[in-house]
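Only one chain is shown below, in structure tokens, and it's the form predicted on its own.
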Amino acid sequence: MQNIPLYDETGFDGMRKAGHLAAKVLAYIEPFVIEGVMTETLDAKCHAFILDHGAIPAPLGYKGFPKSICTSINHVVCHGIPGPQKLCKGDILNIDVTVIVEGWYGDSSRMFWIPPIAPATKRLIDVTHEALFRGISEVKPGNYLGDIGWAIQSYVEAEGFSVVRDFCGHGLGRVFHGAPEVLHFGRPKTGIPLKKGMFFTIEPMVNMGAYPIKILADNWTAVTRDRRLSAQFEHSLGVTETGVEIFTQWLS
């Protein structure tokens, strides 16, 4: 059994503050996601915004990560490193933000795109968004981690897409990554039972093609092996007495 902390109301208050700022960062950066912008420019703007709000960008320096956000374009599954690459028409982009506010971690990501995008691409994004909320709908005391994974996997695969196996959601709170591991595939009524006070992320990565991925030479950037598109959405949440509280509710 994983050693999973159970937080009290003080923890919920801390996570609300951190989650709200993570959501504010994603809302702030949206107008700057335009054709021709470099992802390192988006990173610099998010970095400054986070500091201006008295917080710390958690990814910067984490296990050697060199930037303050992750920017994952097209067939990049996750952990894309911001750089000089410019966004082009038809690109899709996941921006992943984690902030530290008074010692609490707020972690969220969402998809952006540069119009026009193909209908099949928009459908991938919509299915991934729906998959996140199908997973969240299973969060309540008495359910299991496997219920979350099954809700996501069964829906995504019925829609003709695949769920990445190599990455998962994770516990957080006073730490960036901790127990439990939250798989986005699985079987009902399996795994760890959910209890009030658990904090974790749900962050399904959904591929247009097959689910295998590979890590590039920078030791961070994960891409689809078949180079087909991938999408991701993420929320941080807490298990309440009757269900779930989303700490990172998006503002746009």
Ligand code: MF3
Second form
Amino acid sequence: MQNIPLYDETGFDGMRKAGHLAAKVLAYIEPFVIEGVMTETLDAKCHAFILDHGAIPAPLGYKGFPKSICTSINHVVCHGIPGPQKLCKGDILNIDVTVIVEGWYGDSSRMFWIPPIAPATKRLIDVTHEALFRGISEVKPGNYLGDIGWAIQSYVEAEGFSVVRDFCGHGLGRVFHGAPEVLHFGRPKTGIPLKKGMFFTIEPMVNMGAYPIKILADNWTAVTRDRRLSAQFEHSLGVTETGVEIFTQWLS
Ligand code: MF3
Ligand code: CO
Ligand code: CO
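Same protein, different form: I have the form predicted on its own, so give me the form predicted in complex with this ligand.
Below is the whole assembly, all chains and molecules, this chain first.
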């Protein structure tokens, strides 16, 4: 059985600050996500912005990850490593930011794209966004982790897309990745009951084709096996008395 910490008001305050900065980083970087920019340039800008705000980019050096953000383009599911690759017309991109503020972790990601993109591609992005919020709307004391997974899976599959199985949301707070594991698939009224003071992420990865993935030789980059597109959105949140507080509410 996983031991899940229950945080108090001090924790909520800490997570509000960390979550807000993660959201600020995503808003800050948006105007730089244009055709021809290298993902390592986006990384360098986010790195500097985070340090300027007195915070630490959690990915840098985490289990050997070499950069400060993850940039996952097109068929990359997650954990893409920023590098010299330049964004092209029609690319879709997830930028995943995690900051440490006074010891608290704020973790959020969203999609960007370089127009024009095909209607089916925009639909993948919209469905993934909606899937995150359908998951979030299940978060309240008395519900179960399985309710979140079911809300996401049933919606995504009805739209003809698939939910990645190999990565999940995670507890966070004064750690980056802790209990509980938050699966983006499941059955209603199963799994761990949600309690006030639990902090975790919901971060569904949705594939246009099939859900299997593989990890590239860099030991980080996860890609769809069928090389079709994948999208992801992520928020960090806390369970409140009556529902949920989103710590990473996007600003733009
Ligand atoms: N931010 C990612 C998550 O949502 C984790 C990235 S780990 C890294 O959990 F090492 F790749 F940065
Ligand atoms: Co996360
Ligand atoms: Co993340």
